[in-house]
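Given as structure tokens, the chain that follows is alone and in the form predicted on its own.
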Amino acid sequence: MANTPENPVDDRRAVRVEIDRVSKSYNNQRVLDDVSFTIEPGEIFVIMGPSGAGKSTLMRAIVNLEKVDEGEIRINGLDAFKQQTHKLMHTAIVFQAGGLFNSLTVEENLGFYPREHRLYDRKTINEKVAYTLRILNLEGCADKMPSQLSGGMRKRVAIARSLIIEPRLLLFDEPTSELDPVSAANITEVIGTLREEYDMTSIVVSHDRELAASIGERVALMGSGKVVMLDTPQKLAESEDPEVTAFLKPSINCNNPRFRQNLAC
């Protein structure tokens, strides 16, 4: 059967996402400009870029919460901006701080949205609470409150939060800040196997260079609201264009007197 926006049947439940000339401004400054590429379905695809680049105004477009002034973007065919389309396509967002409720425990967290939109039974909700704590070796967590939990184990359970639906499309934003490297590592590789468990398409918007090149297999490097390069992580490591250079090989200025006692420059 075809997949049309009229019929969106897919023969796997991953999603295609269309970007399409996607502009926006704020107070006359452009942050987004023109934006297109296509995602497919299935695939770990990295939006990066340095602060101000536009990917967090794009990650917020995708999901509908950010409107855009030009453009569209579309999921398997369905315009993005409409919320039922996020609905049909078990739209999940894992956001920076986690947005867990601190007043709820860990089980409680997971079990929140489903029980609150009668998406299943209670001894449905409860199997896929603890067969999704498993999966990310969180089982001993159950109990606990956020409080309790370092900074990677609350990632981790803000993923597993956003699993619980079964997302068709899961974005993460920012997943490894504020993280030490062992706990990036560790949420690094959680994003790269979730494809063992869940036929999903995943957008990681990220400005961690590591991230990009473990698990990206296309990556979006944007600058300025545009798509710099747009390539697999190994074709941009060995680009000789100076805005991407720039970004993934940043040099300090030995001219600087603040720093040159300290550099062998």
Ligand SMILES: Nc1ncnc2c1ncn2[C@@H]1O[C@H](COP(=O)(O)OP(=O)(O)OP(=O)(O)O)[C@@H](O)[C@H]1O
The other form holds:
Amino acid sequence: MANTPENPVDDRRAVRVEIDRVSKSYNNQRVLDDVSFTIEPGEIFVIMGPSGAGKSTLMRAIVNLEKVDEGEIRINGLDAFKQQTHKLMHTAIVFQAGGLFNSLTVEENLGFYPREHRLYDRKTINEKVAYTLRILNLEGCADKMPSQLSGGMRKRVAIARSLIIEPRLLLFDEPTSELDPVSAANITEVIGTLREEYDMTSIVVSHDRELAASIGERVALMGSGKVVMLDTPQKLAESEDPEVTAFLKPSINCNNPRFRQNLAC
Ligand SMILES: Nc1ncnc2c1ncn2[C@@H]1O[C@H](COP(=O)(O)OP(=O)(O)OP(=O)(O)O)[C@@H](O)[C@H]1O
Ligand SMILES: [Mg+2]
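Output the form predicted in complex with this ligand next; the form predicted on its own has already been displayed.
What follows is the entire complex, opening with the chain shown before.
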């Protein structure tokens, strides 16, 4: 295969994402401040950081849902601020809230986008929907409405829906938030498995340290629009940088009289 940006030399579907000196402000508040890093093909890359750090803004910029003030983002060398790039690179995003159509069944939710955009013929769509439901253990839910599902199942349906286009780059914004630990572990496992199934690059915004430690190959810790630290989960856990420990090992003030009775400080 030719060594073009669409078909990199190693013949992988998974893409490389380069974030190059990206800055963005909202009303004089610098939300992304000269952010640069590269995500390698096939990597599961986790972005962590406190609320308001700019994580979702960066995710929206990567998928061209947000304009930036400065900098570039490239996917396999192509401009991420052009919609055509996302078509070629099969980019998909799973939003925190899922964004399912409440009036459609699970099966109809999965088939909606490819049908609307006439991506495949009807038989192929049905096959892809059935295959994706099977991969995510959702076969029994095909005819259910989203309101009949648990939070964890709804997340799985949202992920399944994004898989229909066979993504080469899949972004997840807080995939395990609002889930109990068992469902969160299940979604974490799903994200890990999908990378093998689809040969794709995954970017996961999450506060979930279990997720970062178990499937994240590298983690970028963001704070106030900047990358505070970028390394393996283990290196982050070992870090003694106060900005890193403040996020990863927050301490409860044991001198607060309200807590004294319950905490063995
Ligand atoms: N459309 C917008 N208009 C104005 N300000 C915005 C807009 N979107 C985000 N912001 C601000 O930008 C900052 C970063 O927001 P962002 O959603 O990227 O944070 P985040 O790191 O994803 O936080 P969280 O963990 O709470 O989801 C916040 O201070 C937010 O108020
Ligand atoms: Mg966010």
